[in-house]
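Next up is one chain by itself, shown in structure tokens, the form predicted on its own.
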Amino acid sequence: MYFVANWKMFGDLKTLNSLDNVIKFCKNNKKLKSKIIYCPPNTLIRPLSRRLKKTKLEVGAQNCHESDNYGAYTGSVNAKMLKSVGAKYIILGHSENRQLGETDKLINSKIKSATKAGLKIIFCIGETLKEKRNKKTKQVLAKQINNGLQSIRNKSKIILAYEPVWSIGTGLIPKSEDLIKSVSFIKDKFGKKCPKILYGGSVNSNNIDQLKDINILDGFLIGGASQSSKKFIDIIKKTFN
């Protein structure tokens, strides 16, 4: 089971002290079959990767510029630069970035660039509340997958994160039957070479009991709750209880 902590715009060097609790938890629970990935802001990737060096926890980034090379892109960081400071994974296509103007075409360019740099991709897809109400969920997911992964040869190595936009930060999660339908639809699109599929969107220790029963999921992309080591550990514990 994957547990990906998306810290978003949060944290400083002192915040990293909270990871000691998660490291200790993992050492004391070696039998739990889990892969834990922290995706902090770019400012914390290097110190975080150093802190986790002798652990099984891994580090990812939250986004990147699409260019493979250095260039006149003030304020931007590309995948190669992120890899050089310790990132092994990267979140791309997150709805918060899509809402700021990222298109499927741009996300596709970023996926290609990040793959070339040797990063493992966590590719976010999901529908808005309006699209859900208009029964366009499958149509939206198919478009995001087809366009976002265009010309990507080994799609099975991509980790997909299904994040309904209306669920992120709202405390709402899909009904179990709706979530099963959406994840099954995604799986059917890939056939036998289906990538890992995570669920993201208001995942917390209260709703994880409902989410963990959906056994076609391979893990969770966790936002706000991952910023607290106690809440994050509670989610992991409850997943395996």
Contents of the next structure:
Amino acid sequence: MYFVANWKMFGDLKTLNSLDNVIKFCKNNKKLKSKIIYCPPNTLIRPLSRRLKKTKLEVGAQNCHESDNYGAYTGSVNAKMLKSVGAKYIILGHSENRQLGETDKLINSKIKSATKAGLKIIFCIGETLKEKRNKKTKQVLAKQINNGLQSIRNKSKIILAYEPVWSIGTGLIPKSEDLIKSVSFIKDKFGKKCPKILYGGSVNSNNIDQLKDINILDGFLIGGASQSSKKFIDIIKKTFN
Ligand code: 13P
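Could you drop in the structure for the form predicted together with ligand 13P? We only have the form predicted on its own so far.
Time for the whole complex; same chain goes first.
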């Protein structure tokens, strides 16, 4: 199982102290085979990767520029630069960035550049509430997958995160039957070489009991609740109880 913490725009150097609880939890639960990946803002990637050196926790970034090279792109960093400060993973295609204008084509370029740099991709897809109401979910997911992963080899190495836009930060999660339908649709689309599929959107220690029963999922991408080490540990604990 994957537990990916997406901190979004949250945290400073002091905040990293709270991870000691998670490190301790992992040390005390050696049998835990899960992958635990923290994606902090870029400012914390280096200090966090240092801190996690002798632990089984890993570090990822939240986005990057699509260029493989340095360039005149004020405020941007590319995948190579993120890798060089300790990122092993990268979240791409997050709906918060799609809403700011990221297209499938741009996301596809970012995936290519990040793969070249040696980062593992966590590729986010998901429908808006309007698209869900208009029964367009499958169509939207298919388009995001087809365009986002166009001419990407080794698709099975990508980690896919299904995050319905309407469930992010709202406290709402899909009905189990709807979630199973969407995830099954994604799985069928890839066939035998299916990537790992995570669910993201308002995952917390209350609804994890419902979510963990959906056994076609490979883990969770957790926003708000991952900012508290206690809530994050609770989610992991409850997943296996
Ligand atoms: P929340 O868990 O805060 O809803 O955020 C989900 C998310 O966007 C993770 O990438």
